[in-house]
Structure formats: structure tokens, C-alpha cells
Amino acid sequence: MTIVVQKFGGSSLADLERLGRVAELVVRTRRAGHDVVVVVSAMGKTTDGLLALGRDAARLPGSEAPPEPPRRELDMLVSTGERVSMALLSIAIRARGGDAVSLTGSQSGIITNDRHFDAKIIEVRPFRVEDELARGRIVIVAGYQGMSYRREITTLGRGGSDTTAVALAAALGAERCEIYSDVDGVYTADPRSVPDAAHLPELDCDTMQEMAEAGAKVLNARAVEWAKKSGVVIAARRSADFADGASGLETRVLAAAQAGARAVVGDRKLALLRSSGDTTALLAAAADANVPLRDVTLDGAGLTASISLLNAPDLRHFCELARRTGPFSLEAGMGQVSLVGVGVGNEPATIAAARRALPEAPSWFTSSPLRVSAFLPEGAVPDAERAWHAAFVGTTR
């Protein structure tokens, strides 16, 4: 039998009735003769609220504990959301007939660095997997988690279970893994900004991954960087259009690279670092801090850099340490609108007109070979993505 590997994101399993719904279409790729593994997200909103569960105990009346809680302890914390998941799937799977089993992470075989919160996977040992299909089940599996070398419990930070579900159907050979979420695909555009987006039937590895790293929600960039180097063919599908035996659309994410404008990606909730101390000590704190930082340049005048809010746990104590590494400025409130697609940031024309076509003046621009990047104000995202888009993608269709 061919392998299919099918991810379930939160929105999918938010309550027990859309739970169902996925129970049965899973039952249902398995009765059509494939063997199936799931990986699934935790319920709706679950991690949010463990994460302000966990830091809410941090700060408990008599406590004297750290602003933020420690990331391993909030790893043990945030795991238990996909367990409920998992648990709770195979469940339903039962009840409807199917043979099905949940595996966490670790006995999956997910094999991560110990860095935890926003841990990679290094390998993958399928064996309990691959013991598991051979007796004919389904296979259950806990996204988001792995277990580190030196077994500590692990999480691979927002959107991790799209890496967990690449990567597994990468070592397991399957025919081709299919991410369910509550939107049918990749657009040009997000609709909610740009409402000429449209919707993208295939797409390259290469810009689907810029796309991603740029802030686009719909994909994990390290589950696109495991397809690309696997071959592993993604399909972007939405949970409500296959329910009941029905179909939509998909985005269907292939090697083959395409060159030329294909999207364009807006992102909020970020921060503007600069810094104009010593720029090495600076990135040592980065890192000390566990705090990534994107977009990085370094000149003359020191260091200017973007961080995301939405996983930037420890970010009080990067400014901390940040703050004996000489002058340095964090600017919250920003967003970035970028253009992306292979080769755009080589070509002076694209970039120029680019620049030339925001409705305001950025407070930083950078490009790359896949894309051209402009800084603002969260709240100039918007309208800055609406213009690229009718310059550039828009105009391409």
C-alpha cells in the first residue's frame, strides 16, 4: 500500500464535532486502500492557553520566579495539547470502525537538538511507525513535539507539526503529505487584505519557503525546507472542503522552481531592533536569549535587525542583556510587507519600483535573491500589500 501522511491543524479539531468530521475522513482514505498516518495539532486555541496558564504560574502571589517561565518547563507544559489531540482522534477512529493508535513525539521516533521552544528535528526513527502500519492501523502522532539526544521533551515552536508531518513522510516514503487548515491553499495574497488575491493551484519549494519565512501563516518553513530536500510532495488543502467525501482546492508545493514575482506576504507583530554597540556581543545575547532574529544586517553603523513577537518568549531578557552591549533601540508595533519569488531581489528595476510604490516611506528596506522587504507601521501593512500586489502579481495573471 502507498503511504499517506495527513496533517490536522487546531482550527480542524477545535470541538468534537469537526473532530469527527476528520475522524471520517481519515476512515475514509484508509477504506480507499492507503495506509494513513495523522499528525495533529492541539484542539482550537490550547496552546495559547497553556501559555498563559504556564505564565500566569509565574507569577503567583509570593513568587519569585522569573518573568518568563523556563522553556523546558513550558515544553512538558504545551506538549500536553497535541496528546489530548491525538488521544481523542484515535478515539473517534474507533468508534467508527477504524483500527487506530496514538503515539506522542518521542515514540514517533522525532529526534530534535536540545534547544527547546523552537527545537529542529535531526532525524527521524520511524520503527514504532512503520510496526504500528504493518498491523494494518492507523497511525496517530503527536505534531509539535519530538524528544531531544538527550531526552528532554521537546517543541519545534508555531506551526511545528507541518514539520513533523513532512518529515515523517519523508522517512516513511509516502506518496505525498496533505496539510489541512482552515484555509483551501496559498494565495497571491492574503484575501483579507488584497481581495483580487488569487489562489495558486502549484507552487516551488524555494518561493513557498521565502513566503513563509516572510510571515505567509498557511505553511511551516522547516516543513518546506524537509519537502525540499526529500521530494516530498505537499498538497495545502482545507479540512471543511474534504469533509463528507466532497473536494476543493489545493496548493500543491513541488520541487521545480518558478522564476518571477508569485506573492506577495504581509506580517505583523514585529519589532525593529538597532543597534549601533557592539554588534557581536549583541548577537551573542540574541542567542544566549533564544531569541531569533530575522533579516539581519550588519554596516558601519552597527546592527539593524526584526524579531517576531509571536515567538520571542524570553524577549525582556534579551533587552537585558542586549542593553551592556552599548546603545540600542527595540521598536515595537511594525510589520513588514514582502515580494516574493525567485530571482526578484537580483533584478534593480523590480526593487526600484518597488520602493516607488509604497504609500509611505519605510523605516528600513531589504532585499534578497527571493525577495524585496519593506518596514512599517503594523497598521500600513495593509494598504502597502494591496499596492504590491496590483503592481506586481496582480498584473502577472
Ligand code: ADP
The other form holds:
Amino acid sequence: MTIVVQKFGGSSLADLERLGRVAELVVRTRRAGHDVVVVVSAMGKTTDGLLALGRDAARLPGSEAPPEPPRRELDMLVSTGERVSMALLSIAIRARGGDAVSLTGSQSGIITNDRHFDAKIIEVRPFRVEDELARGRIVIVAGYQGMSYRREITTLGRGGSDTTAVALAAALGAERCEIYSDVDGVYTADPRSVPDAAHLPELDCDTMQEMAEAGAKVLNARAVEWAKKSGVVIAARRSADFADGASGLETRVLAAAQAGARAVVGDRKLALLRSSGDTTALLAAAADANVPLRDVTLDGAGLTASISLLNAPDLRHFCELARRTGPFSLEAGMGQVSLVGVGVGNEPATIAAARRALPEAPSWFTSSPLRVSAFLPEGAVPDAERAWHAAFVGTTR
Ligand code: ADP
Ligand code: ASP
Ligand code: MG
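In place of the form predicted alone, output the structure of the form predicted in complex with this ligand.
Following is the full complex, with the preceding chain placed first.
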């Protein structure tokens, strides 16, 4: 029997009605003769709500500065979101006559490093999942969470349920991992900001990973990295299309590379870091505070880098350490637009045209073989996405 891993994101599980449709889809897949492993995210915007609650708890009257909740406790808090989903889906499947069992990340053998809130999966030991499949059960796994070697509960960074799904698919020897969300695959840009973005039926892993790292949240970058390493094919689909036995479009993320500009990605919630102090000490401070830096550039003037605030809940600690390394500035409210594709950053003509297509001078401009990026105030990102899409992707499809 072939193993199918199906992952359902927060929007597919936003309420009980949608969760019921997911239960139906899962039971149908099982009855078609597959072994089914389901990975779930927290319902709707639950993770955001839990994080807000955690921050409020740290700021209650009588709290002492600095009021940042500890990352370990944030992991304990947010990992409950996926537990709720897994139990409810299991109940709904059983109510339809299916035989399901829900398992947490640690029960499923998702072993991570000990970097709380942004942990990396080191190893998957899916013995319990395999035992339950051998009993004929549908196994529901809580995404986004794991357990460190010190037996601490960890979470995998925002959007990390995709990574749970692909890593499990690889460990179980599944050929395919279906990732269901509210969009029917990957487009040449986020259809929410670029209405004439085109659907991509196929896309190579390198381009998709770069898009995800640049902020396209349709798939998680580490999930794509696992797919590339293990040969698992990701199929990105819209859950609503596949309800009641119907089907729809999908994007298949494959290993074979495709050259040229494929997509434009907008990212928000970034901070631009500049330092003219001791840059080596500043890099050490970022490592100490677990703050991931992107596009680090060192030159005569010092260091420039960007920080995605999504997976960095405690910048206050980083700022305290950074202050000891000399003058630095951290500009929040920034965004980034990126043109992604194998080889795009190697073409001076593309870089020049990208610069010309922007209405205003960006704060910073970077290029690498797979990406050209401009840093802008957050509010300028949607216009820049549309401008680059029209200039590079819209016309070539
Ligand atoms: P889930 O909660 O199911 O994991 P996400 O919200 O993480 O789903 O991802 C789906 C969203 O990704 C879509 O609603 C869409 O707005 C956004 N998105 C960003 N870039 C793209 C793109 N290039 N193609 C498709 N969707 C994209
Ligand atoms: N629930 C988590 C988040 O909102 C993980 C995920 O959705 O993949 O980031
Ligand atoms: Mg997601």
C-alpha cells in the first residue's frame, strides 16, 4: 500500500465545518486504499492569538522589564494549537467511521535541535506512526512541533507544519506529500497582491526554496529543503477544490532545475540592521540571541543585514547585546521585494532593469544567483511587486 502524507494548514481547519470537509477528504483517501498520515496546523489564526496572549501575560501589572516571554514557554504555549486540531480531526474522522489516532510531534518521533521557537528537525524516528499505520489506522500528527534531545518541546518556526509533513513523508518512504491551503498552488506572485499572477503547474525545488526564504509563505523553505534532499514530491493544492471527491489544480515541486525569472515575492515585517561597530562581535550577538540575519553584507562602512521579525520574538535581548558592539541602527517597518529564478542575479541587465522599474530608490539592493531583492518601506511593497511582475514575469509566460 502506498503511503500518502496530507498536510492541512490553518485556513483549511479554520472552523468545524471546514474541519469536517477535511475529515471527509482524509477518509476518502483511506478508502481509496492508501495508508494515510495527516499533518495538521492550528485552526485559523490560533497561533497568532496564543502568541498575543503570551505577550500580554508578560506585561501584566507588576511585571519587571524586559517583558519578553521566554522562548521555551512560548513553545509550550503555541504547540497546544496543533494539539487541538489533531484531536478534533481524529474525533471527526472516527465519527465518520474511520479509524484514526492523533499523535503529538514528540510521539511521532520528530527530533529537533534545542533552539526554541525556531528549531530545526535533526532526525525523524516515526516508529509509533508506522505501528499505527500497520494497525490500519489513519495517523493524525500535530505539525510545527517536535522534541529536542533534552526532551524539551520545541516548535519549528512559523509555517513549520509544512516541514513536519515533508520530513515525515521522507522518513516513511512516501513519494508524495500533498500540502493543502487556501490557494490552488504556487503562482508567479502572491495572487492577493498581484491579481494577474499566473498558476505554475510545476516548479523546481531551488526556485521554490528561494521564494520561501524571500517570504512567500505558500510553502515553508525548510520543507522544500527536505523535499530536495529526500526526493519527496510536494503537491500544493487548495483543500476546497478536493472536497466531496472533486479535484482541482496543483503545483508539483520537482527536483529538475528550470532557469530564468519565475516569480516575484513580497515580504513584510522586516527590520534593516546597520552597524559601524565591531561587526564580528555583532554577528556573535545575533548568534547568541538566536536572531537569524539575512543578506549579511560587510564592507568598509560596516555591516548591513535584514531580520525577519516573524521568527525573532525577542529582539530586545539582541539589542542589549548589540549595544555593546558599537553604533548600530535597527529600522523596523521595512519590507522587501524579490525577483526569484535560477540565474536572475547573475545578469547585470536584469539588475539594472529591476532598479529602473522601482518608482523610488530602495534603502538597499542585493543580488545572489537565485534572487534580486530591494528593501523598501513596508507600504511600498505591493506596488513594487506589481511593477516587477509586469516587467519580468507577466510578459514572459
Ligand atoms: P496555510 O495556513 O494553509 O499554511 P499559508 O497562509 O501559509 O497557508 O499559505 C497560503 C498563502 O500564501 C496564500 O493565501 C497566499 O496569499 C500566499 N502566497 C504568497 N505567495 C504566494 C505565491 N507565489 N503563490 C501562491 N500563494 C502565495
Ligand atoms: N500554526 C503554525 C503557524 O501559524 C504552524 C503552521 O501553520 O504551519 O505558523
Ligand atoms: Mg503555511
